[in-house]
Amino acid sequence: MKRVGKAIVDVVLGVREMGVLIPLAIAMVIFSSNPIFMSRDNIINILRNTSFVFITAIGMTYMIVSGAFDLSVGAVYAFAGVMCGKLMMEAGFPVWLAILAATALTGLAFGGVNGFFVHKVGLPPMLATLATMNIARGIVTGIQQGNPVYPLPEGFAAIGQGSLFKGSSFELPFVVLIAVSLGVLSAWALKKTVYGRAICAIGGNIETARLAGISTKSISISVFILVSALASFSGILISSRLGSAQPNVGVGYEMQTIAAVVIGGTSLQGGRGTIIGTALGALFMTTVANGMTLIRISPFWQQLVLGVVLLAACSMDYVRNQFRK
C-alpha cells in the first residue's frame, strides 16, 4: 500500500500538468449537472474566451520561465486594441495593416522599455512592469476619457465573432484556430530551438548561462517585447470581438495570464514549464467562471476560488521542487 501511495505522489508531483489536469476534471464534473454547461453553445464560449486568456499566457510561460514575469499586460491589452481602432477609423489602415502595426509598435514600445529598465537600469521586473502598466493605462484612458472606438469595420468584427463551420456540431471560432496555432508554434519554439532552450537556462541560472556563452540580457529584452506584442494581439482580437475597442479592458488580466500559468505548472523559480500546461490552466480559469456564473455565484465568490486554486499551485509547485531535491 505503501508503495501505491508512493507512485501515485511520483505521478502527481512528477507530471507539471497533473496540478490542473485533476481540479480540471474535477469542475467539469461538478458543473456538468448544470444542462447548459454541456451545451456546444456553451462549450464554443469557453473555448473562445480561453483563447484570449492564453495567447498572452504563452508569452507570459516565456517569460515565467526566464525567471521574471509582466504585470504591464493588462494596460497594454486595452491600449493595442484602441490603437488598432484609431488606426482603421482615423488613419484609413486596412484591417490587416492596423493589426500588424498595433501588435508591433505596441509590442516594441512596451516591451521594449520593461526590457531596458530591467536589463540595462536594474530595476526589478515587478517595479518596471508597475510602472508601465500604470503608464499604458494612463495614455489609452486619458486619450479616450473612457470612451470607446466605434464602429469598427465589418472585417475587423468578424475576426473575432467568426468561425469555420459556423452552425455545425464542428463549429471553430477563429480565435480559437489562431490560439492553438500559436500554441502548437510556441511549444515547439521552446522546446526544440536555440531560442527556447536559451530562455530555459536563463531561468534555471541566468549566471551559468551567461558563462556559456548565452547573451542573456538580449534574449530576456527579447521575452519582454515577446509577451508585450501577444498581449498586444489578444487585445485587438477582444476588440474585435465586442465589435469596439473599450479602454478599460483588461482589469486584472495580468493575475489571469499569470494564474493561467503557475497552476498550469510552470515554475515560479524558473527555468521549467510547459505550454500545454498554461493551456490547461487558461483553460481550468475559464471553466470555473463559466461554471459559477451558469449556477449563479456572485463574481466576487469567483476571485475567492482563483485566489485558492492560485495558492493552491504555487504550494504544488513549492512542495514539487522540494519532492526534487
Second form
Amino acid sequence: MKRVGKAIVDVVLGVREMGVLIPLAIAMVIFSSNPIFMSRDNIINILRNTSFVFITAIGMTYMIVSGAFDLSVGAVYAFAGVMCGKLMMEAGFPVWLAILAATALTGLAFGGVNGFFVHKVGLPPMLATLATMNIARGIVTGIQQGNPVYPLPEGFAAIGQGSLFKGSSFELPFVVLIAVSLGVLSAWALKKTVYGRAICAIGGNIETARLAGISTKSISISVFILVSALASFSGILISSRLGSAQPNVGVGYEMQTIAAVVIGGTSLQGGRGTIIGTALGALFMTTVANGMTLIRISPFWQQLVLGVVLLAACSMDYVRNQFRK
Amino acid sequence: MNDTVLEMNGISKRFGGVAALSDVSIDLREGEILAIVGENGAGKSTLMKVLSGSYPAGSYTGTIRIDGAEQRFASPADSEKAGIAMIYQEISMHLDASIAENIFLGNLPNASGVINWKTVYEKARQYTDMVGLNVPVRQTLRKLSASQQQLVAIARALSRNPRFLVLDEPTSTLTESEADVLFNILFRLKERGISSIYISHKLKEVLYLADRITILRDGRKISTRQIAETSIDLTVEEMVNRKIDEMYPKRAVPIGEEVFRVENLEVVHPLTNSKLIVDGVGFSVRSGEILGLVGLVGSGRSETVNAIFGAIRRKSGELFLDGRPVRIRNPRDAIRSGLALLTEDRKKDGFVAAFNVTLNATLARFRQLARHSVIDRRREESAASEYVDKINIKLRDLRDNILQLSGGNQQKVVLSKWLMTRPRVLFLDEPTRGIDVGAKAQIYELICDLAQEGIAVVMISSELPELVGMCDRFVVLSEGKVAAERQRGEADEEALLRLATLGMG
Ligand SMILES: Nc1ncnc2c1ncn2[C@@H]1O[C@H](COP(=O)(O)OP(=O)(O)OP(=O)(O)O)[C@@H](O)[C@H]1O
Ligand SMILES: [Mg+2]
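Which structure goes with the form predicted in complex with the partner chain, now that we have seen the form predicted alone?
Entire complex below, previous chain first.
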C-alpha cells in the first residue's frame, strides 16, 4: 500500500508533465454533471479550442525553456488576424499567400523587436514584451477603431471551421490536425535537434552555453520570432474560426498560454520542459473554461479561477524544484 | 584530553538505491580541529549536510548528539540554533545582494523589525576585516571573484558566533595568503574553545591545521588518527586504498613549433574603467609544451585566458595560430580555431545544472556529434562514456543529473567537455580545484598525455607545486604585466612566488 502511495507521488512529482492528469481528471468528473460536457460535439469543440491555445503555447514552451517569456502573444494574435483579413479583403491576396505573409511578417516584426530589446538593449523580457503588447494592441485597435474585418473570403473560413470526416464519429477538425502536426514536429525538434539542445542549454545556464560556443543571442532572438510567428498563425486560425478578424480577440491569451506551459510541467527556471506536457496543460485550461461555462459559472468569475490555477501551477513548480535539491 | 562535545553515531544515508554513507561515526572535542578527508564521492559533504540539517532528520539513520543530548535537525536553521555554522562546498549565496546582506542573510540586526543599515554595514565591516576582505560591504556579490565570495561565506559563518564551525573545502578557491588568514582565525577560535570540522583535499594544510584526521572511503569510515601518528603518505594510502608512486608524472615530450601566440593583450578592469587589469601581456606556447601562468589573484591571469578565448572583451591584442593572425570575437570562434578553456568556477559557467552528465559532457561538441542537426543520443553517450572511463569519473549512470555527482567528479565532467573538442591549445584555469589526490594524479597524467599528442597547454593554478611539477616554462604575471619568464628548472616555488609578489626578477 505504501509502495503504491510512493509510486503515485513519484509520478506526480517525478514525471512532471503527468502532474496535470490528476486535476484534469477531477475537472472532468465535476463537469460531467452536465451531460452536454461529454457529448461528441462538445469534445470536438474542446479539442478545437485547445488547439488555438496550444499552437502558441508551443512557442511559449521554447521561450520558457530558454529562460525568458513573452507577454505580447495575445496582442500579436489579434494583430495577425486583422492583418491577414486586410491582406485578403483589401490587398486582394489569395488566401494561402495572405496567411503566409501575415504569419511571417507579424512574427518577424514583433518577435524581432522583442528579441532586439531583450537581447541587444538588455531590457528584462517582462518589460519589453509588455511594451510591445500595448504597441501591437494599440496599432490594431487604432486602425480598426474597434471594428472587425468582416466578411472574410469563404475558402478562408473553411480552415478554422471545417473538419476531416465531418459528421462521422471520427470527425477531426482541421485546426486540431494542424496543432497535432505542429506539436509532434516541435516536440521532436526540442528533444532531438541541435537547435532544441541549444535552447535548453541557454535556459539552463546562459554563460556556460556561450562559453561552449553556442550563439546565445541569435538563438534567443530566434525564439522570440518563433513564438510571435506561432501566435500570429494561431490568431489567423481563430479569425477563420470566428469568420471575422477581431481587434479585441486574445485579451488574457498570454496568461492562458503561460499557464498551459507551466501546468504542463515546464520549469520556470529554464533548461527543461516538454511539449506533451504543454499539450495537456492547454487541454486542461480549455476544459476548465469550457466546463465552467457549461455548469453556468459566469465568465466574470472565470478569470478568478484562471488566476488560482496559475498560482497553484507556479507553486507546484517551486515545490518541485525544492524537492529536487 | 578535552571533552567530546559533538558526536555523530552510525550515520547511514542513501540516495535512491545507493549508499552514500554507511555507518559512519565521528566525534568532535572541545576546541579541536577535526579534518575529514577522502576521495571525491567518499561522502564528506553528505556527512556534513546530515549534520547541518540540509538532509533533515528522518532522511538518514543514526544519531547526532551535542553535549550528550540527541539532536534532530529539520533544517539548517535548526542546526544554526544549536551553534553549528556551515560553509558549504558549493557556495550558495545571493549574487545580486550586497556583501553585508549576504553576511547577515536571515539574521539582519534590527530593532523591532526596522533594519538599521548603518549598524548592518558597520558590523559587516568587522567581519570582512576579520577575514581580510578589502571590498566595500555594499558591493554586490556578482562583482567579486570566486575567492572573495568564499571569504564572504566565511565571514557569514563567523557572524553567527558558532560553537561548531564546519568548513567544506574552504580553501579550494583561496590564495595562499587568504588561506593563511583563515588558518589564523581557526587557531584563534580554537583557543576560545570553538571546534571546527575541516574538509580539504590539500593534505599539507590538513596536517598543519588539524588535531585529528578522519578518513572516509566509499561512504565508510576507515580511521581516525592523531596528527602525530600519521603522515601524508599514510593518509593518501588509506584514502585511495593503494600507493601513489608519483604525483607529477612529468615526461620529456619533444616540444615542437609555436602553435599559439598572443601579443599586447589589454583588458579593462571590471571595477574601475580607467585601469587595465591586463596590461600589454604577450606570450607564446608550442606544441607539446605545458606553459604555466603564474600570478597572484588580481594579477590578471584568469582575465588573460578569458580574453584570449573571447569570453570577456579585449581592449586590444593580436592572436596568432601557427604564426598567422586569427580573429576570435567570441568563444564560438575560439572553439572553431581549436582553443578550449576550462574556467575556474564550474558552478557559475562550467556546467548546466538542469542537464545530466552526458549532456554536460557533450555541450561543446553536440553539434558535431549530431547528424544533419539531428541529435544522435547513442553517439553522445558513447562519446561521454569514453571520457568517463578515460578520466575515471565516478557515477552510477550517464543519465544522472550532474548535481548528483560529488564536486570533484563534476569538475571531471567539465574537463571532459573540453577534451572532447580535441583542442590544439588547451587553457586550464585551476584544473584540479576540488579534486582528490588520486584523481589529481590521473588528471596530471592526462595533461601529460595531451602534451604528448602535441597539444599546447596553458595552465593556471594557485597551487604552485602543481605548476612547478607540471610545466615546461613559466610566465609570471604581476599587476597585469609579464614580470618574468623562466624555464623549467630555472625556478622553484619560492622564486616564482617572489617574482609574482614583487613583480621583478
Ligand atoms: N543529491 C544526490 N543525489 C544522488 N546522489 C548523491 C547526491 N548527493 C551526493 N550523492 C552521491 O553521494 C556520494 C557522496 O557524495 P559527496 O558529495 O558527499 O562526496 P564528497 O566526499 O564530498 O566528494 P568531493 O570531494 O568530490 O566533494 C557520491 O557518490 C555522490 O554521487
Ligand atoms: Mg564534497
